[in-house]
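As C-alpha coordinates, one chain now follows by itself in the form predicted on its own.
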Amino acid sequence: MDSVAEHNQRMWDRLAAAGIPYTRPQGTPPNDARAKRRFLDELTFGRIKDIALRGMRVLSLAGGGGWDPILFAELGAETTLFDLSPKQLATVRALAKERGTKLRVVQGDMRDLSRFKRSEFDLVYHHHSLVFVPDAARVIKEVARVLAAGGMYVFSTMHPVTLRMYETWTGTGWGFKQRYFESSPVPRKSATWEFGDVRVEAPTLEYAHRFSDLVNACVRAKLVVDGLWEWSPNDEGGEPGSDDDLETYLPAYIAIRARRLPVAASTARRRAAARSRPRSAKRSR
(Lines of atoms letter the chains of each structure in order from A and count residues from 1; the text may use other names and numbers.)
(Lines give C-alpha, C1' and ligand atoms only; values in the text may rest on other atoms or scores of the structure.)
Protein backbone atom coordinates (compact mmCIF):
# COMPACT_ATOMS: atom_id res chain seq x y z
CA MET A 1 0.00 0.00 0.00
CA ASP A 2 1.11 3.56 -0.61
CA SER A 3 0.69 6.50 1.79
CA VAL A 4 -2.86 7.24 0.55
CA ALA A 5 -4.04 3.70 1.23
CA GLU A 6 -2.29 3.58 4.60
CA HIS A 7 -3.88 6.88 5.65
CA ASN A 8 -7.38 5.92 4.53
CA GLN A 9 -7.04 2.50 6.16
CA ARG A 10 -6.35 4.18 9.50
CA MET A 11 -9.30 6.51 9.02
CA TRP A 12 -11.73 3.71 8.13
CA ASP A 13 -10.54 1.58 11.04
CA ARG A 14 -11.19 4.60 13.26
CA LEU A 15 -14.69 5.03 11.83
CA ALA A 16 -15.39 1.30 12.18
CA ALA A 17 -14.25 1.32 15.82
CA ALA A 18 -16.73 4.14 16.49
CA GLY A 19 -19.56 2.22 14.80
CA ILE A 20 -20.29 4.78 12.08
CA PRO A 21 -23.15 3.30 9.98
CA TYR A 22 -21.13 3.25 6.75
CA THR A 23 -18.81 0.68 8.33
CA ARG A 24 -21.36 -2.00 9.22
CA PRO A 25 -24.47 -3.57 7.66
CA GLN A 26 -27.68 -1.66 8.39
CA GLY A 27 -31.14 -3.15 8.77
CA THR A 28 -32.05 -6.84 8.74
CA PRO A 29 -32.73 -8.78 5.54
CA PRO A 30 -35.64 -11.24 5.51
CA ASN A 31 -35.11 -15.01 5.59
CA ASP A 32 -37.19 -15.84 2.52
CA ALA A 33 -34.96 -16.10 -0.58
CA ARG A 34 -37.19 -13.99 -2.82
CA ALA A 35 -37.58 -11.28 -0.22
CA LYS A 36 -33.85 -11.43 0.46
CA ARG A 37 -33.21 -10.84 -3.24
CA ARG A 38 -35.54 -7.83 -3.21
CA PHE A 39 -33.60 -6.50 -0.21
CA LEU A 40 -30.33 -6.90 -2.15
CA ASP A 41 -31.77 -5.28 -5.28
CA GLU A 42 -32.77 -2.25 -3.21
CA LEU A 43 -29.28 -2.05 -1.71
CA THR A 44 -27.72 -2.22 -5.17
CA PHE A 45 -30.23 0.24 -6.70
CA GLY A 46 -31.47 -2.37 -9.18
CA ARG A 47 -28.19 -2.33 -11.14
CA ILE A 48 -27.88 -6.16 -11.03
CA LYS A 49 -31.51 -7.22 -10.64
CA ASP A 50 -31.50 -9.21 -13.89
CA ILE A 51 -28.51 -11.35 -12.90
CA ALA A 52 -29.17 -14.83 -11.49
CA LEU A 53 -26.64 -15.13 -8.68
CA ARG A 54 -26.67 -18.87 -8.04
CA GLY A 55 -23.39 -20.33 -9.24
CA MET A 56 -21.89 -16.93 -10.02
CA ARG A 57 -18.37 -16.01 -8.90
CA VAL A 58 -18.75 -12.61 -7.23
CA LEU A 59 -16.18 -10.14 -5.95
CA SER A 60 -17.58 -7.61 -3.47
CA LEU A 61 -14.88 -4.99 -3.91
CA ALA A 62 -14.36 -2.66 -0.93
CA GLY A 63 -17.61 -4.11 0.43
CA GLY A 64 -16.70 -4.34 4.12
CA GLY A 65 -19.45 -2.02 5.30
CA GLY A 66 -22.59 -3.57 3.83
CA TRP A 67 -24.91 -6.52 3.53
CA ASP A 68 -24.15 -7.18 -0.13
CA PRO A 69 -21.31 -9.76 0.30
CA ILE A 70 -23.39 -11.71 2.82
CA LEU A 71 -26.45 -11.66 0.57
CA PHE A 72 -24.51 -12.56 -2.57
CA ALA A 73 -23.29 -15.69 -0.76
CA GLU A 74 -26.67 -16.58 0.74
CA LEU A 75 -28.31 -16.28 -2.68
CA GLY A 76 -25.98 -18.91 -4.11
CA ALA A 77 -22.93 -17.00 -5.36
CA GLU A 78 -19.36 -18.06 -4.66
CA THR A 79 -18.44 -14.79 -2.96
CA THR A 80 -15.18 -13.04 -2.12
CA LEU A 81 -15.14 -9.91 0.03
CA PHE A 82 -12.15 -7.60 -0.50
CA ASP A 83 -11.60 -4.50 1.61
CA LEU A 84 -8.86 -2.18 2.89
CA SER A 85 -10.01 -2.02 6.52
CA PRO A 86 -9.26 -5.02 8.77
CA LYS A 87 -11.89 -3.81 11.26
CA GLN A 88 -14.62 -3.71 8.63
CA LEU A 89 -13.61 -7.14 7.38
CA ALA A 90 -13.76 -8.48 10.93
CA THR A 91 -17.30 -7.10 11.29
CA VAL A 92 -18.54 -8.91 8.17
CA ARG A 93 -16.55 -12.07 8.96
CA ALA A 94 -18.21 -12.24 12.39
CA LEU A 95 -21.65 -11.70 10.87
CA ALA A 96 -21.04 -14.43 8.28
CA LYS A 97 -19.94 -16.83 11.03
CA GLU A 98 -23.02 -16.01 13.10
CA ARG A 99 -25.31 -16.69 10.11
CA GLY A 100 -23.39 -19.75 8.91
CA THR A 101 -22.63 -18.04 5.60
CA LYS A 102 -19.66 -19.23 3.54
CA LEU A 103 -17.58 -16.24 2.50
CA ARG A 104 -13.96 -15.73 1.46
CA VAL A 105 -12.46 -12.60 3.06
CA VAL A 106 -9.34 -10.84 1.70
CA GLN A 107 -7.67 -7.66 2.93
CA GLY A 108 -5.87 -5.30 0.55
CA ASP A 109 -5.75 -2.19 -1.63
CA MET A 110 -8.33 -2.22 -4.44
CA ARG A 111 -5.62 -1.04 -6.87
CA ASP A 112 -3.79 -4.35 -6.50
CA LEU A 113 -5.85 -7.48 -7.21
CA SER A 114 -2.80 -9.57 -8.13
CA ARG A 115 -3.74 -12.31 -5.66
CA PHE A 116 -6.68 -13.15 -7.94
CA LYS A 117 -6.33 -15.06 -11.21
CA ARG A 118 -7.27 -13.69 -14.61
CA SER A 119 -11.01 -14.13 -15.38
CA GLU A 120 -11.71 -15.33 -11.82
CA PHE A 121 -15.03 -13.48 -11.33
CA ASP A 122 -18.32 -13.19 -13.21
CA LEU A 123 -19.50 -10.11 -11.31
CA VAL A 124 -17.57 -7.37 -9.52
CA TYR A 125 -19.77 -5.12 -7.39
CA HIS A 126 -18.05 -1.99 -6.09
CA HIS A 127 -20.06 0.51 -4.07
CA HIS A 128 -18.99 4.15 -3.49
CA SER A 129 -15.28 3.71 -2.70
CA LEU A 130 -13.37 4.83 -5.82
CA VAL A 131 -13.45 8.25 -4.22
CA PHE A 132 -10.74 7.08 -1.79
CA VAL A 133 -8.06 6.37 -4.43
CA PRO A 134 -6.29 8.91 -6.67
CA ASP A 135 -5.91 6.52 -9.63
CA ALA A 136 -9.31 5.06 -10.45
CA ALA A 137 -8.08 3.87 -13.85
CA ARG A 138 -5.71 1.46 -12.11
CA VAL A 139 -8.63 -0.08 -10.23
CA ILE A 140 -10.66 -0.45 -13.42
CA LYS A 141 -7.73 -2.08 -15.21
CA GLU A 142 -7.30 -4.56 -12.34
CA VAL A 143 -11.01 -5.37 -12.34
CA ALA A 144 -10.99 -5.95 -16.10
CA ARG A 145 -8.18 -8.48 -15.67
CA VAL A 146 -10.02 -10.54 -13.04
CA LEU A 147 -13.40 -10.28 -14.81
CA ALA A 148 -14.40 -13.23 -16.96
CA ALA A 149 -15.59 -12.83 -20.54
CA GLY A 150 -19.25 -11.84 -20.44
CA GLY A 151 -18.86 -10.64 -16.85
CA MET A 152 -20.14 -7.39 -15.38
CA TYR A 153 -18.51 -4.62 -13.34
CA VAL A 154 -20.85 -2.28 -11.44
CA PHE A 155 -19.29 0.61 -9.55
CA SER A 156 -20.29 3.94 -8.06
CA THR A 157 -18.51 6.95 -6.60
CA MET A 158 -19.14 10.51 -5.51
CA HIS A 159 -20.34 12.92 -8.17
CA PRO A 160 -17.31 14.94 -9.33
CA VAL A 161 -19.16 18.27 -9.34
CA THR A 162 -21.15 17.89 -6.13
CA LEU A 163 -18.17 16.64 -4.11
CA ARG A 164 -16.31 19.85 -4.94
CA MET A 165 -19.26 21.96 -3.71
CA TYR A 166 -20.02 20.52 -0.27
CA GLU A 167 -19.41 22.95 2.63
CA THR A 168 -19.34 26.02 0.34
CA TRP A 169 -22.70 27.65 1.13
CA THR A 170 -22.31 31.44 1.25
CA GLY A 171 -25.81 32.32 2.39
CA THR A 172 -27.02 32.90 -1.15
CA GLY A 173 -25.50 29.98 -3.08
CA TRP A 174 -22.76 27.38 -3.38
CA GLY A 175 -19.25 27.68 -4.76
CA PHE A 176 -16.37 25.32 -5.52
CA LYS A 177 -13.56 24.15 -3.24
CA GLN A 178 -11.54 22.97 -6.21
CA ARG A 179 -11.46 23.41 -9.97
CA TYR A 180 -13.09 20.57 -11.89
CA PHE A 181 -9.86 19.68 -13.68
CA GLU A 182 -7.73 19.29 -10.56
CA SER A 183 -6.76 15.77 -9.50
CA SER A 184 -5.53 16.40 -5.97
CA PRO A 185 -7.65 15.43 -2.92
CA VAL A 186 -10.73 17.59 -2.53
CA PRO A 187 -10.19 20.01 0.38
CA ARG A 188 -12.55 19.78 3.31
CA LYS A 189 -13.38 22.31 6.00
CA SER A 190 -14.42 19.71 8.57
CA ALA A 191 -13.12 16.18 9.05
CA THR A 192 -15.91 15.26 11.47
CA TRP A 193 -18.17 12.35 10.56
CA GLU A 194 -21.40 12.78 12.49
CA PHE A 195 -24.30 10.34 12.86
CA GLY A 196 -26.69 11.01 15.72
CA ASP A 197 -24.63 11.30 18.89
CA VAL A 198 -21.51 9.77 17.31
CA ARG A 199 -18.84 12.22 16.19
CA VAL A 200 -15.49 11.04 14.80
CA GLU A 201 -12.58 13.03 13.43
CA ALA A 202 -11.44 11.09 10.36
CA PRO A 203 -9.93 13.22 7.56
CA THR A 204 -10.14 10.71 4.73
CA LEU A 205 -8.46 11.57 1.44
CA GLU A 206 -11.13 11.83 -1.27
CA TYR A 207 -10.77 12.31 -5.03
CA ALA A 208 -13.46 13.57 -7.42
CA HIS A 209 -13.03 11.43 -10.55
CA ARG A 210 -14.30 12.97 -13.75
CA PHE A 211 -16.86 11.16 -15.94
CA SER A 212 -14.56 11.14 -18.96
CA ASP A 213 -11.69 9.59 -16.99
CA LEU A 214 -13.89 6.78 -15.68
CA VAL A 215 -15.52 5.96 -19.02
CA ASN A 216 -12.24 6.15 -20.94
CA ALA A 217 -10.58 3.89 -18.36
CA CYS A 218 -13.30 1.32 -19.08
CA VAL A 219 -12.70 1.69 -22.82
CA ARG A 220 -8.94 1.20 -22.44
CA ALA A 221 -9.58 -1.88 -20.31
CA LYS A 222 -11.81 -3.27 -23.12
CA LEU A 223 -14.99 -2.99 -21.06
CA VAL A 224 -18.21 -1.87 -22.75
CA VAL A 225 -20.24 0.66 -20.75
CA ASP A 226 -23.94 -0.12 -20.96
CA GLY A 227 -25.30 1.97 -18.11
CA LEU A 228 -24.58 5.29 -16.40
CA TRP A 229 -26.63 6.88 -13.61
CA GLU A 230 -26.61 10.07 -11.50
CA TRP A 231 -28.68 10.22 -8.33
CA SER A 232 -29.06 11.38 -4.74
CA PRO A 233 -30.17 8.95 -2.00
CA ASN A 234 -33.33 10.93 -1.28
CA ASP A 235 -35.08 14.12 -2.27
CA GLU A 236 -36.16 15.19 1.21
CA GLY A 237 -33.50 17.88 1.41
CA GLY A 238 -32.31 19.51 4.60
CA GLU A 239 -31.55 22.85 6.18
CA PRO A 240 -30.95 25.58 3.59
CA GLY A 241 -27.29 25.49 2.57
CA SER A 242 -26.67 22.02 4.01
CA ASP A 243 -25.14 19.16 2.05
CA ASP A 244 -28.55 17.46 2.03
CA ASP A 245 -30.03 20.61 0.52
CA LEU A 246 -27.33 20.69 -2.17
CA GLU A 247 -28.19 17.10 -3.11
CA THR A 248 -31.69 18.18 -4.14
CA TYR A 249 -30.09 20.38 -6.82
CA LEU A 250 -27.24 18.11 -7.88
CA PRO A 251 -26.72 14.34 -7.71
CA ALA A 252 -24.62 12.95 -4.86
CA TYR A 253 -23.38 9.90 -6.77
CA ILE A 254 -22.66 8.47 -10.18
CA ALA A 255 -22.71 4.78 -11.12
CA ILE A 256 -21.38 2.94 -14.15
CA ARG A 257 -22.12 -0.58 -15.36
CA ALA A 258 -19.64 -2.13 -17.76
CA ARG A 259 -19.33 -5.57 -19.36
CA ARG A 260 -16.43 -7.60 -20.62
CA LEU A 261 -17.46 -8.87 -24.03
CA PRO A 262 -17.42 -12.64 -24.63
CA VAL A 263 -14.50 -13.83 -26.73
CA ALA A 264 -15.65 -14.59 -30.28
CA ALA A 265 -15.57 -18.29 -31.18
CA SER A 266 -13.08 -17.73 -34.02
CA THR A 267 -10.77 -15.80 -31.72
CA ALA A 268 -11.03 -18.48 -29.05
CA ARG A 269 -10.11 -21.18 -31.62
CA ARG A 270 -7.07 -19.21 -32.77
CA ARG A 271 -5.89 -18.74 -29.21
CA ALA A 272 -6.39 -22.41 -28.42
CA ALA A 273 -4.47 -23.40 -31.53
CA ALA A 274 -1.62 -21.06 -30.65
CA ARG A 275 -1.40 -22.52 -27.15
CA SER A 276 -1.36 -26.10 -28.46
CA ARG A 277 1.26 -25.48 -31.17
CA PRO A 278 4.75 -26.75 -30.17
CA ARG A 279 7.11 -23.87 -29.50
CA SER A 280 9.71 -25.32 -31.84
CA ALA A 281 7.25 -25.61 -34.72
CA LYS A 282 7.90 -23.40 -37.75
CA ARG A 283 5.58 -22.31 -40.47
CA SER A 284 6.10 -24.11 -43.79
CA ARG A 285 6.98 -21.98 -46.77
Ligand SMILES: C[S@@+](CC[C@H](N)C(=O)[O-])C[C@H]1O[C@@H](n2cnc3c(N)ncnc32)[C@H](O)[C@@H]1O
Contents of the next structure:
Amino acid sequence: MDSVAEHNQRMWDRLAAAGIPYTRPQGTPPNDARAKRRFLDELTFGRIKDIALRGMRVLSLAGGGGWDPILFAELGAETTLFDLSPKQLATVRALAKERGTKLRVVQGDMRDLSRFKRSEFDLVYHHHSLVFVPDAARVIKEVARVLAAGGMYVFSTMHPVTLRMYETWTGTGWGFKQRYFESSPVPRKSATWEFGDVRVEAPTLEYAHRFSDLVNACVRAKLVVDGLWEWSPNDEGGEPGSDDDLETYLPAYIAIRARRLPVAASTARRRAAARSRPRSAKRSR
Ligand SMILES: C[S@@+](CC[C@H](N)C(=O)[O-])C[C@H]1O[C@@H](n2cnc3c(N)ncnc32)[C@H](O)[C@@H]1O
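Having displayed the form predicted on its own, please output the structure of the form predicted in complex with the named molecule.
After this comes the whole thing, all chains and molecules, with the earlier chain placed first.
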Protein backbone atom coordinates (compact mmCIF):
# COMPACT_ATOMS: atom_id res chain seq x y z
CA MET A 1 0.00 0.00 0.00
CA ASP A 2 1.25 3.49 -0.79
CA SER A 3 0.87 6.58 1.41
CA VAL A 4 -2.43 7.60 -0.27
CA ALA A 5 -4.03 4.23 0.50
CA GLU A 6 -2.62 4.24 4.05
CA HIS A 7 -3.98 7.72 4.68
CA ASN A 8 -7.41 7.06 3.17
CA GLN A 9 -7.68 3.76 5.03
CA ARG A 10 -7.18 5.62 8.33
CA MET A 11 -9.75 8.22 7.28
CA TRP A 12 -12.37 5.63 6.27
CA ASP A 13 -11.87 3.70 9.49
CA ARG A 14 -12.45 7.00 11.30
CA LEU A 15 -15.56 7.81 9.25
CA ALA A 16 -16.89 4.29 9.88
CA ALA A 17 -16.30 4.63 13.62
CA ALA A 18 -18.32 7.88 13.53
CA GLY A 19 -21.09 6.13 11.57
CA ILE A 20 -21.63 8.58 8.68
CA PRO A 21 -24.20 7.40 6.07
CA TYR A 22 -21.65 5.93 3.61
CA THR A 23 -20.58 3.59 6.40
CA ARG A 24 -24.02 2.35 7.47
CA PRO A 25 -26.58 0.49 5.36
CA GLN A 26 -29.42 2.97 4.76
CA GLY A 27 -33.08 1.93 5.05
CA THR A 28 -34.37 -1.63 5.41
CA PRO A 29 -34.74 -3.91 2.40
CA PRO A 30 -37.98 -5.92 2.20
CA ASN A 31 -37.86 -9.73 2.49
CA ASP A 32 -39.81 -10.46 -0.67
CA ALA A 33 -37.34 -11.13 -3.52
CA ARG A 34 -39.02 -8.83 -6.08
CA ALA A 35 -39.33 -5.97 -3.62
CA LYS A 36 -35.73 -6.55 -2.53
CA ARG A 37 -34.65 -6.31 -6.16
CA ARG A 38 -36.53 -3.00 -6.50
CA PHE A 39 -34.73 -1.75 -3.36
CA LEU A 40 -31.36 -2.67 -4.91
CA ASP A 41 -32.29 -1.07 -8.24
CA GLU A 42 -33.07 2.20 -6.44
CA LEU A 43 -29.83 1.98 -4.50
CA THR A 44 -27.90 1.43 -7.73
CA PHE A 45 -29.79 4.19 -9.60
CA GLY A 46 -31.25 1.72 -12.12
CA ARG A 47 -27.81 1.23 -13.76
CA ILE A 48 -28.05 -2.59 -13.53
CA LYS A 49 -31.84 -2.83 -13.66
CA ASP A 50 -32.14 -5.38 -16.46
CA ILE A 51 -29.42 -7.71 -15.29
CA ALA A 52 -30.46 -11.09 -13.86
CA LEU A 53 -28.26 -11.55 -10.80
CA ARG A 54 -28.87 -15.23 -10.05
CA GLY A 55 -25.65 -17.14 -10.69
CA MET A 56 -23.68 -14.01 -11.65
CA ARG A 57 -20.19 -13.53 -10.25
CA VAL A 58 -20.29 -10.02 -8.77
CA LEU A 59 -17.46 -7.92 -7.37
CA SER A 60 -18.69 -5.13 -5.09
CA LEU A 61 -15.62 -2.91 -5.39
CA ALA A 62 -14.99 -0.49 -2.49
CA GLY A 63 -18.48 -1.48 -1.40
CA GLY A 64 -17.95 -1.65 2.36
CA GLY A 65 -20.46 -0.19 4.81
CA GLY A 66 -23.56 -0.50 2.61
CA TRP A 67 -26.31 -2.83 1.46
CA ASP A 68 -25.08 -3.50 -2.10
CA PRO A 69 -22.94 -6.61 -1.47
CA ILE A 70 -25.52 -8.12 0.91
CA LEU A 71 -28.32 -7.66 -1.61
CA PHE A 72 -26.29 -8.95 -4.56
CA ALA A 73 -25.68 -12.12 -2.55
CA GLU A 74 -29.25 -12.49 -1.32
CA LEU A 75 -30.53 -12.10 -4.88
CA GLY A 76 -28.49 -15.09 -5.98
CA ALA A 77 -25.15 -13.63 -7.10
CA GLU A 78 -21.86 -15.23 -6.11
CA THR A 79 -20.60 -12.10 -4.37
CA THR A 80 -17.19 -10.79 -3.40
CA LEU A 81 -16.85 -7.59 -1.37
CA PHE A 82 -13.54 -5.75 -1.68
CA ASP A 83 -12.64 -2.62 0.31
CA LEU A 84 -9.64 -0.84 1.83
CA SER A 85 -11.10 -0.19 5.27
CA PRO A 86 -11.24 -3.06 7.78
CA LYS A 87 -14.01 -1.21 9.63
CA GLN A 88 -16.11 -0.83 6.49
CA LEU A 89 -15.68 -4.55 5.83
CA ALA A 90 -16.51 -5.44 9.45
CA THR A 91 -19.89 -3.69 9.14
CA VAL A 92 -20.89 -5.83 6.16
CA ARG A 93 -19.40 -8.99 7.67
CA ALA A 94 -21.50 -8.49 10.84
CA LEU A 95 -24.63 -7.83 8.77
CA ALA A 96 -24.03 -10.95 6.68
CA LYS A 97 -23.59 -13.05 9.82
CA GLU A 98 -26.77 -11.66 11.36
CA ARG A 99 -28.78 -12.38 8.17
CA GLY A 100 -27.10 -15.67 7.28
CA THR A 101 -25.93 -14.20 3.94
CA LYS A 102 -22.97 -15.85 2.20
CA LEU A 103 -20.32 -13.67 0.58
CA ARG A 104 -16.56 -13.48 0.27
CA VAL A 105 -14.87 -10.50 1.95
CA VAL A 106 -11.43 -9.30 0.81
CA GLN A 107 -9.39 -6.35 2.09
CA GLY A 108 -7.10 -4.36 -0.20
CA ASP A 109 -6.40 -1.39 -2.46
CA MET A 110 -8.60 -1.25 -5.59
CA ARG A 111 -5.49 -0.51 -7.71
CA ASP A 112 -4.24 -4.03 -7.08
CA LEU A 113 -6.73 -6.79 -7.84
CA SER A 114 -3.98 -9.36 -8.43
CA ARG A 115 -5.52 -11.77 -5.91
CA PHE A 116 -8.36 -12.29 -8.41
CA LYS A 117 -8.03 -14.41 -11.53
CA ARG A 118 -8.44 -13.11 -15.08
CA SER A 119 -12.15 -13.12 -16.12
CA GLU A 120 -13.31 -13.98 -12.60
CA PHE A 121 -16.36 -11.67 -12.53
CA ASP A 122 -19.43 -10.96 -14.68
CA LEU A 123 -20.27 -7.66 -13.00
CA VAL A 124 -18.10 -5.16 -11.13
CA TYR A 125 -20.19 -2.60 -9.26
CA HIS A 126 -18.15 0.32 -7.96
CA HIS A 127 -19.94 3.20 -6.31
CA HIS A 128 -18.47 6.66 -5.53
CA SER A 129 -14.90 5.78 -4.72
CA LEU A 130 -12.52 6.29 -7.67
CA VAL A 131 -12.19 9.77 -6.19
CA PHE A 132 -9.95 8.28 -3.47
CA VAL A 133 -7.18 7.14 -5.82
CA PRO A 134 -4.85 9.29 -7.97
CA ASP A 135 -4.56 6.71 -10.75
CA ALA A 136 -8.06 5.78 -11.89
CA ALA A 137 -6.69 4.26 -15.11
CA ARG A 138 -4.88 1.62 -13.08
CA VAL A 139 -8.15 0.58 -11.43
CA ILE A 140 -9.95 0.44 -14.78
CA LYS A 141 -7.17 -1.72 -16.24
CA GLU A 142 -7.34 -4.08 -13.26
CA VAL A 143 -11.13 -4.30 -13.51
CA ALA A 144 -10.92 -5.08 -17.24
CA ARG A 145 -8.57 -7.97 -16.44
CA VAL A 146 -10.86 -9.55 -13.84
CA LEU A 147 -13.99 -9.01 -15.95
CA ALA A 148 -15.19 -11.92 -18.09
CA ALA A 149 -15.93 -11.40 -21.79
CA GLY A 150 -19.41 -9.88 -21.99
CA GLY A 151 -19.07 -8.62 -18.40
CA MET A 152 -20.05 -5.19 -17.18
CA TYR A 153 -18.30 -2.50 -15.10
CA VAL A 154 -20.47 0.21 -13.53
CA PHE A 155 -18.65 2.95 -11.65
CA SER A 156 -19.31 6.40 -10.28
CA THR A 157 -17.20 9.17 -8.83
CA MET A 158 -17.36 12.86 -7.96
CA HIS A 159 -18.01 15.23 -10.86
CA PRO A 160 -14.61 16.64 -11.91
CA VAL A 161 -15.85 20.23 -12.31
CA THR A 162 -18.11 20.44 -9.26
CA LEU A 163 -15.51 18.87 -6.94
CA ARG A 164 -13.11 21.69 -7.82
CA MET A 165 -15.76 24.30 -6.94
CA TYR A 166 -17.11 23.29 -3.50
CA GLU A 167 -16.35 25.78 -0.68
CA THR A 168 -15.48 28.62 -3.09
CA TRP A 169 -18.54 30.90 -2.78
CA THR A 170 -17.43 34.54 -2.77
CA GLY A 171 -20.80 36.12 -2.01
CA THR A 172 -21.59 36.66 -5.67
CA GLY A 173 -20.53 33.42 -7.32
CA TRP A 174 -18.38 30.27 -7.16
CA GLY A 175 -14.73 29.97 -8.17
CA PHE A 176 -12.27 27.13 -8.63
CA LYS A 177 -9.91 25.58 -6.06
CA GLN A 178 -7.86 24.01 -8.81
CA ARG A 179 -7.49 24.12 -12.59
CA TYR A 180 -9.30 21.35 -14.48
CA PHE A 181 -5.95 20.14 -15.84
CA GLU A 182 -4.27 19.61 -12.45
CA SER A 183 -4.06 16.07 -11.12
CA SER A 184 -3.02 16.61 -7.48
CA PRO A 185 -5.57 16.05 -4.67
CA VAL A 186 -8.25 18.75 -4.62
CA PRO A 187 -7.39 21.15 -1.78
CA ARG A 188 -9.87 21.44 1.11
CA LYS A 189 -10.83 24.38 3.29
CA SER A 190 -12.63 22.18 5.79
CA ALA A 191 -12.11 18.50 6.50
CA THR A 192 -15.32 18.15 8.50
CA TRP A 193 -17.86 15.61 7.23
CA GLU A 194 -21.25 16.67 8.54
CA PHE A 195 -24.43 14.59 8.43
CA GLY A 196 -27.15 15.81 10.81
CA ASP A 197 -25.70 15.61 14.32
CA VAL A 198 -22.65 13.63 13.23
CA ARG A 199 -19.48 15.68 12.60
CA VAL A 200 -16.10 14.11 12.01
CA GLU A 201 -12.74 15.49 10.91
CA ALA A 202 -11.45 13.28 8.11
CA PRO A 203 -9.30 14.95 5.43
CA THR A 204 -9.56 12.16 2.85
CA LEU A 205 -7.33 12.63 -0.21
CA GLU A 206 -9.63 13.14 -3.22
CA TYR A 207 -8.83 13.33 -6.94
CA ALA A 208 -11.11 14.91 -9.56
CA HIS A 209 -10.76 12.58 -12.56
CA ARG A 210 -11.43 14.18 -15.92
CA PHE A 211 -14.13 12.63 -18.14
CA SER A 212 -11.71 12.17 -21.01
CA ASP A 213 -9.21 10.31 -18.79
CA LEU A 214 -11.89 7.93 -17.52
CA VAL A 215 -13.37 7.19 -20.93
CA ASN A 216 -9.96 6.83 -22.60
CA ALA A 217 -8.82 4.49 -19.81
CA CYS A 218 -11.85 2.30 -20.65
CA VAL A 219 -10.94 2.43 -24.34
CA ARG A 220 -7.32 1.45 -23.63
CA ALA A 221 -8.53 -1.44 -21.45
CA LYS A 222 -10.77 -2.58 -24.36
CA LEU A 223 -13.97 -1.76 -22.51
CA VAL A 224 -16.84 -0.30 -24.53
CA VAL A 225 -18.62 2.58 -22.81
CA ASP A 226 -22.37 2.23 -23.25
CA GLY A 227 -23.74 4.60 -20.62
CA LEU A 228 -22.72 7.88 -19.02
CA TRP A 229 -24.67 9.84 -16.40
CA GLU A 230 -24.31 13.09 -14.44
CA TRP A 231 -26.58 13.76 -11.46
CA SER A 232 -27.03 15.30 -8.04
CA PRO A 233 -28.58 13.33 -5.16
CA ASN A 234 -31.33 15.88 -4.56
CA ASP A 235 -32.61 19.05 -6.18
CA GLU A 236 -33.74 20.74 -2.97
CA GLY A 237 -30.68 22.93 -2.75
CA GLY A 238 -29.53 24.69 0.42
CA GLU A 239 -28.30 28.04 1.69
CA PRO A 240 -27.19 30.25 -1.19
CA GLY A 241 -23.52 29.53 -1.83
CA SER A 242 -23.54 26.19 0.02
CA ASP A 243 -22.36 22.93 -1.55
CA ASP A 244 -26.00 21.76 -1.72
CA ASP A 245 -26.87 24.95 -3.62
CA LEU A 246 -23.97 24.38 -6.04
CA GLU A 247 -25.32 20.87 -6.73
CA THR A 248 -28.53 22.36 -8.15
CA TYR A 249 -26.41 24.16 -10.78
CA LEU A 250 -23.92 21.37 -11.48
CA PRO A 251 -23.99 17.58 -11.02
CA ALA A 252 -22.38 16.11 -7.91
CA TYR A 253 -21.55 12.75 -9.51
CA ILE A 254 -20.75 11.06 -12.77
CA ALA A 255 -21.27 7.39 -13.59
CA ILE A 256 -20.00 5.27 -16.46
CA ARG A 257 -21.12 1.83 -17.61
CA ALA A 258 -18.68 -0.14 -19.73
CA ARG A 259 -18.64 -3.66 -21.12
CA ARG A 260 -15.94 -6.10 -22.06
CA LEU A 261 -16.94 -7.28 -25.49
CA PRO A 262 -17.69 -10.98 -25.85
CA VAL A 263 -14.98 -12.77 -27.79
CA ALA A 264 -16.18 -13.39 -31.37
CA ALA A 265 -16.89 -17.06 -32.12
CA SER A 266 -14.16 -17.15 -34.80
CA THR A 267 -11.55 -15.75 -32.36
CA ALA A 268 -12.63 -18.21 -29.66
CA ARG A 269 -12.26 -21.11 -32.14
CA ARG A 270 -8.79 -19.88 -33.20
CA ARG A 271 -7.67 -19.61 -29.58
CA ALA A 272 -9.05 -23.04 -28.69
CA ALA A 273 -7.30 -24.55 -31.72
CA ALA A 274 -4.00 -22.89 -30.73
CA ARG A 275 -4.36 -24.28 -27.19
CA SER A 276 -5.00 -27.84 -28.40
CA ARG A 277 -2.17 -27.82 -31.00
CA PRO A 278 0.95 -29.85 -29.95
CA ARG A 279 3.75 -27.65 -28.56
CA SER A 280 6.19 -28.63 -31.32
CA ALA A 281 3.62 -27.62 -33.97
CA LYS A 282 3.26 -24.23 -32.28
CA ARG A 283 7.02 -23.71 -32.26
CA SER A 284 7.43 -24.60 -35.94
CA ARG A 285 5.05 -21.84 -37.10
C1 LIG B 1 -18.07 6.70 -0.48
S2 LIG B 1 -17.67 5.15 0.27
C3 LIG B 1 -18.66 4.06 -0.63
C4 LIG B 1 -19.22 3.06 0.35
C5 LIG B 1 -20.48 2.34 -0.11
N6 LIG B 1 -20.19 1.48 -1.19
C7 LIG B 1 -21.58 3.29 -0.52
O8 LIG B 1 -21.69 3.56 -1.70
O9 LIG B 1 -22.31 3.78 0.34
C10 LIG B 1 -16.04 4.86 -0.36
C11 LIG B 1 -15.45 3.49 0.00
O12 LIG B 1 -14.24 3.38 -0.72
C13 LIG B 1 -13.30 2.69 0.09
N14 LIG B 1 -11.95 2.99 -0.43
C15 LIG B 1 -11.29 4.17 -0.42
N16 LIG B 1 -10.10 4.05 -1.03
C17 LIG B 1 -10.02 2.75 -1.45
C18 LIG B 1 -9.03 2.00 -2.14
N19 LIG B 1 -7.87 2.56 -2.54
N20 LIG B 1 -9.27 0.70 -2.41
C21 LIG B 1 -10.43 0.09 -2.02
N22 LIG B 1 -11.40 0.77 -1.35
C23 LIG B 1 -11.21 2.08 -1.07
C24 LIG B 1 -13.58 3.21 1.49
O25 LIG B 1 -13.07 2.37 2.50
C26 LIG B 1 -15.11 3.29 1.47
O27 LIG B 1 -15.68 2.11 1.94
